[in-house]
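Presented as structure tokens, the chain that follows is alone, the form predicted on its own.
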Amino acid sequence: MTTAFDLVVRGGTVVTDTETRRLDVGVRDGRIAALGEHLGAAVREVDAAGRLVMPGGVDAHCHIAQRSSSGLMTADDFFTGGVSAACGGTTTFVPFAAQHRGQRLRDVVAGYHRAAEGRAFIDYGFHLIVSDPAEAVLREDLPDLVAQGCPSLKVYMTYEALKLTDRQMLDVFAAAARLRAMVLVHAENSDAVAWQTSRLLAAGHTEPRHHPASRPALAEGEATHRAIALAGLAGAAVFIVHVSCRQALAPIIQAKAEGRRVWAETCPQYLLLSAADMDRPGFEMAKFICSPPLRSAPDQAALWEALSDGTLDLVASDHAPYRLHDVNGKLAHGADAPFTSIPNGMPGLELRLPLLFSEGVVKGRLTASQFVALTSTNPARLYGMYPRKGAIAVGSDADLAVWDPDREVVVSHAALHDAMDYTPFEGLRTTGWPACTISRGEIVWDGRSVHGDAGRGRFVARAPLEH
């Protein structure tokens, strides 16, 4: 008997951003080659019936085998991170490459591409860090990188090492303007952040527990207009990266009502954690440390309400693994430095699907079609990879995931697969979990064990904004 596909996803509810149908999904040359019922025969089938399948996780925001200002290393390179993001669903991520002050972007892209090579365990990209924004970075580098495939870079309005001023900003937007690229921002107002904290030490308030007083919500807010405002004068796009409260989002939704080209995102850490899970014995604190900080109950709720309303438009995870009990992680400067010293970030790449799975579909909060707009199909757009990504559609890449939306699981970082030796969400149940992760066509993750090797993931080159 001839067999007209490499594989067949078989019996299974396709879910897209916009429908949800009974659809055989079939697969030929890495592609998705045909959609129907009753498909024929493959080399290989995966049976879905009773399961839910869907384009694979396209996570837009981690940190992979970056170096930090301060010396850090990651905990997950480009394979860990790559098996922890397919074994929860996701087959492709957009980790940044990450310039610090002296040195040439093009150079810093160079090395995060052999960085990957022959280690990616998924397919990626890269946005751009520009902390250094020099003449010949945004005369020369920015338009040569955009034309490889970074149409996106990154810049920060807090941490003294990587943040720029309003001016600097301003030439950013522009030379991003011209070359249809799209601007991320880590928005807080750093001088806000430096008042505040030194308030802190002086107080003698120097536990990890006090970070998010250092950090407040109206810094968030106030960052986020004027970067929008910013990004308004020089004529450039702008999306808001990791928002976490209600002050963040009030500027987003005034925006967007005046149809300003503005996009944003939020994480899982602040849909379902807030500062009140800081308070823990002695060190154990460090876990929950991130930039902006964990937030109260009525900012979650705002958060799962602006996802609902289509006001946040996708979620990615942050993951900034940093190992707890590690001199190389969380303990550089010892289990009694104060907040400040401490490296900010938390995992979350393999749970990044579940959790909002969990708590969003099945908890009644999101649809399962919002669900795989926020996760998968929104990123690709915006980031310049749909239809070849984020999509169930005859031509697109075969990513799929193929979810059993009734598995209940206990989280356990013991089950996870990262470099990491914790996370933040340990001991919550959940239900609904990927029983398969397909990549270009290819089984990586089948429930119980991990298939392929390091260096399978390809670099996607991603296309600027189309206005």
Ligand code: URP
Given for the second form:
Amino acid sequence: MTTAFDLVVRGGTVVTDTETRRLDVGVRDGRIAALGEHLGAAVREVDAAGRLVMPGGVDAHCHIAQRSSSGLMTADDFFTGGVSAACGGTTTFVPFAAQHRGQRLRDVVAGYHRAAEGRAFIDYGFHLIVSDPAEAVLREDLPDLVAQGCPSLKVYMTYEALKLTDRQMLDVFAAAARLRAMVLVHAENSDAVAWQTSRLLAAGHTEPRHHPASRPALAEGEATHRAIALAGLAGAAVFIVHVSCRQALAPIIQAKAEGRRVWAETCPQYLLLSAADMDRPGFEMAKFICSPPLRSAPDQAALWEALSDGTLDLVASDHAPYRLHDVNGKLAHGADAPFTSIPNGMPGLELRLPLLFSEGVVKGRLTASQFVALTSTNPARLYGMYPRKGAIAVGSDADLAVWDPDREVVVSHAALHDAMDYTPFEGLRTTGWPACTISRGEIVWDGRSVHGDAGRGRFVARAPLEH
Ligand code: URP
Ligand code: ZN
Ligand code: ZN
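Can I get the form predicted together with the named molecule as well, since the one above is the form predicted on its own?
Complete assembly follows, chain above in first position.
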């Protein structure tokens, strides 16, 4: 018998960012070759009856094989991070190539390519982190790197070793505008954070649970407003990462209403966890330290509304994996270290889709199409990968999350696949989980086992912004 396809995902309900339809998906040579009812025979079949068939997730914010400015390496590399992502339904991620001061950006990116080649499990791109916008970096490296498929870069308004002055931000925005690159901004007012922190430390409030108070929502709101203003002055497109609070949403809402080129994301931790979750004594609470910090229940409600009404464009994990009980992780400066010297960040690659589906779609806050837009299509579009990624369409890469919408799972780190030793979501009850994940036509996760080798993931050269 001749077979028309390498793979057919049969009998499922295809969900895209715009519609939901009963369709078979036929795959040939790693791409979607046909969509229709009763497609012909295939070498391999996936029975998707009772399942949702969605574009594989695109995680546009994660830290993989990244060395921090203080020298710590993230726990996940391109293999462990990729496997973990795939087991949660994500088939593409865009980690950072992080420049430290004094480095040429082109050398930095070459190093991240070496880290990914032979290790990557899913497809990947790189956002650049610019901490030293020297003339040669902006005039020579950046144009080359954008042309090589990295048309996005992140700048920091906080963290001593990374932050840019407003003037440097303007230089970066102007260069990005010339190159049609997106500028991602970590928006927190550095001096406000430093001032608040010194008051807490002086009062003896050094434990991890005091971290949220050290980085007030006002500091995030002010910096978000300033970042949008500076981007506007330089004519650049700006993307506000990890929005956590109402004070940051306000200038985004205003800028969007004015038709400015402003986009923004939030992350599951800001939707599901709050500062109250970490208001207990002891080092254990270090697992919740991230910046911006966890906020309040009213902030969570505002973020959900902003996802539903389009103020926020996507949900990324900000997977920043530092193990809790590890001297190369949160314990780098000991269990009695003040919160200021504990590495920032929490893991979330694998749980991003399950958490958003369970808390968003199952609880009626989002439609299934909004879920697809927020987790896959919008990041693919904004970062120059659409329709190769983020779509179920003939010609697109056959990256699919075949979803069991009824499966109930109590989150347990023991069942996850990253290289971490905790999840901040331990014990959470969820509904909806990937039954199978398909990457370029290969079943890489069948709900029980991982299939595929390190190095199967490919670099995705991304296109610059259209205007
Ligand atoms: O705390 C966080 N989010 N750490 C990761 C680095 C960053 O700023 O995204
Ligand atoms: Zn950040
Ligand atoms: Zn981050």
